[in-house]
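Shown next as structure tokens: one chain only, the form predicted on its own.
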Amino acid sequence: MSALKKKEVIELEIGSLAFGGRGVGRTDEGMTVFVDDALPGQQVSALIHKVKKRYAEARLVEVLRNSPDEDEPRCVHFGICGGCRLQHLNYEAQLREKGDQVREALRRLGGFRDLETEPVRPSPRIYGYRNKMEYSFGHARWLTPAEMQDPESVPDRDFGLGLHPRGQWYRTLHLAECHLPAPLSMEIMREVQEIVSRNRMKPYNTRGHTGFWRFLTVREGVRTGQWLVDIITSAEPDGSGEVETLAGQLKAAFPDITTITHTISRAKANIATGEKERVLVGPGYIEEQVGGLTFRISPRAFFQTNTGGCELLYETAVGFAGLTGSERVYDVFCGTGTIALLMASRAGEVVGIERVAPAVIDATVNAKLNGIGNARFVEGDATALLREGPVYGDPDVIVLDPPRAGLHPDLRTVIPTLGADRIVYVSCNPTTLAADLKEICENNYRIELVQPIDMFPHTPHIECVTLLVRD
């Protein structure tokens, strides 16, 4: 196999795409190479940025053919947001696409070789789908290519709302436009970006930890109308005066807004949350509905950012439950309760474990909010809660629902223990869903049903829905 050489323009068929979204393509030596915004059907010249043993990294230079897959991306922003990376492949590519990319996970990283998936099922909305948006201030303003051409035309370079460029988490791209929240989304962000502009406050700065305005999160309840507003700032508190006065601009513009609240954030990390929070218009919080409960999402709750994706996911994890109304269920990183409380009517019990003790919380209310008496909620770290055995009770169906980074290796060699007779595992990554599933069925488990569904069109990610039995 010969080695390609940094700084070395080749040529390349793209065969698929990777996780992560870029395109894959084979050198005539059969080196492997991964060409950023690259599309499978492409014939493509890309410069080799980075050479490793047995794969090299490179940008796209030219599309010398196009892909027959091929769209129109609707963003004028597309190509420099982090946002939308797949907003020029048609949607039936990108779901063929994610079902290979979750095929090829579980074969090459689980071993299981011969495993059949279910056809993706795709996302109710392909525009318009994302309830939430956490959009950025900024001091270092990034400069589209048309302001480029004149950069003294531009107002204020030291003041950007928007998300940021790809790969640029310092920077603020301050957005025209983004087409997957609802439209008001986008009009309360504009409204934001008019006043703020003229404020005498300055934008966070992420280097040298100066500066006031920080995030702007808008939520929707898209069954109920509601909508919530929360304005996440620094803590210098001469600026309380200024987020009350943005406050009640925002609710006389839009009477749609239900709820708005401020909070206080000291952290140097750039992350939409903060240690303090308060109040400014209506009850602090919005409900959703989903599969005919009520949920109250407050401004730091995790909720799934697609309601009508998030109604497929949780069809089908109830379902491959396989509930008959007599069993014990564990929701392990049960969240705020969403899952357990969907599964509670066809129930004898269920028991969520979350560490996160406001979330824990909110499950407790969303439960008494529904009249569910069969559910419980317990704060702790599973792995330390279950290490000692089925301590709640012995489970017949146990609900994992990790973050991204999956189960911890402890939490793998744990949950086999329990005994239950299903497991309903729920991810957001094939990478560590096939690593915690090649350990589970070691133990006793093998894979019945994989379900991926589409919660997020336009962008790399893709959830999973598997179903393990007790062997």
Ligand SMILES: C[S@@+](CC[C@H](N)C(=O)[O-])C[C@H]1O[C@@H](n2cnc3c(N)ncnc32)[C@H](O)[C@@H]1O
Given for the second form:
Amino acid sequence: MSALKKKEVIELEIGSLAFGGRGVGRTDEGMTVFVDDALPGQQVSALIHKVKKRYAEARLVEVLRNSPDEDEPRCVHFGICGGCRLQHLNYEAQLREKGDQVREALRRLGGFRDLETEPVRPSPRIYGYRNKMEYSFGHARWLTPAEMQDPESVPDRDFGLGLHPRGQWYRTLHLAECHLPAPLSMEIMREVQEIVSRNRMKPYNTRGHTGFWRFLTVREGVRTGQWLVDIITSAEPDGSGEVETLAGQLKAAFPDITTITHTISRAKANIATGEKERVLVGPGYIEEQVGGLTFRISPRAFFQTNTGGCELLYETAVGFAGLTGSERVYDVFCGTGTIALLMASRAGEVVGIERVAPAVIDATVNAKLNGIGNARFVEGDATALLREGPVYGDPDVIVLDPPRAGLHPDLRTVIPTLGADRIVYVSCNPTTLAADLKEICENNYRIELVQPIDMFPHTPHIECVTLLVRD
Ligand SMILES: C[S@@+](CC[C@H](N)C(=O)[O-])C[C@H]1O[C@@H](n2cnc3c(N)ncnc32)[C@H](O)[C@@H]1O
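Rather than the form predicted on its own that you just supplied, could I have the structure of the form predicted together with the ligand?
Now the full complex is given, and it begins with the chain already shown.
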């Protein structure tokens, strides 16, 4: 293979999109090159910045020939924002590429060579689909190249509220627009930008761990019209009522907000989790309806972020479970109990396992709310609990819906020993899915169906529901 060199500029035809969203081309000598921001069908020139034995990485210098699949990005922040990076690829091509990525991951990392997968089911909405946004406050606002010419002249440059520029967790992109949530989410965020930029308390500094305002989470119950705002700060307020004042102003400006909570998060990690929570307005949760059931969602609980998309996902999972009314179902990684509760009316009994205590409480409340009597929820680490064997009774069906990192290595080996006839694996990461399936299939299971579902248009993410049956 030819020795590509760092800083070399090469010309390349882009053939596909890799998982993660980079364009993939091949040099005449057969070397794979991943090019940031390049699209399938484009001819590009690219600057090599990393060379490994089997592949190289490059930055896009120029598009020499356009792709027939290109689209006009809708957002002014496209290209800078780390939120979505595929707006310039039309939606049909996004679905085609994501389907290929799933097959490729299963082939390369799982060893499933001739596996047929179903065509990707599209998201019912391709903009305005996100029911939850987590905006970050920051003291280091990202400046445009024009602003960089004279940074001192930029008002409020030590205050930002929005998302992060791609690859720059330290900086904050002060958002003017985002098309992934409903417009009201943006209006609430812009109001907070206005109010807090004039506030005496400072935004959080992720390097020095100083400052007060950390995150603003805005959640929508799409089917109920309820809205939740969670204000996350780094410390207890100093008694001057800044947080209450902000909550009062928001409630007055947006009557659709049904609840406002305040969370204190001292953790240094740059994610919106918290140790202490209080309710400032309303009941402290919102409700959402999916698949004919109502679900309570509290600020810390996981809930799928695309309401219409998750209905497709759950419908597929329920179908794959093949329930006849008598089965015992384990819903492992059950969150607020959505899948378990949607399966309950078709099963004998459902058992949900979840690590986050408030989510388990929500799941239990959700069962009551929907008059479901054959569901129980257990709090704890799935690997530790299931290592003990089928202690909740022998499962007929196991649903797995782990976080992006996939299954703990021990759980991969424990799951096949529980003896379920069917395993329904819901995954948000085809690479960890492939590795997990490989090991489960080495222990008497085979893949029957793979259904990718696009829950996150314009982003590189893809969700997948896989049915495994016992041989
Ligand atoms: C992708 S979410 C799925 C939730 C649910 N199935 C749904 O669709 O809303 C993964 C869930 O697994 C939980 N979780 C993560 N690690 C866990 C573990 N080791 N044991 C039990 N639950 C865990 C998370 O808190 C989260 O609620």
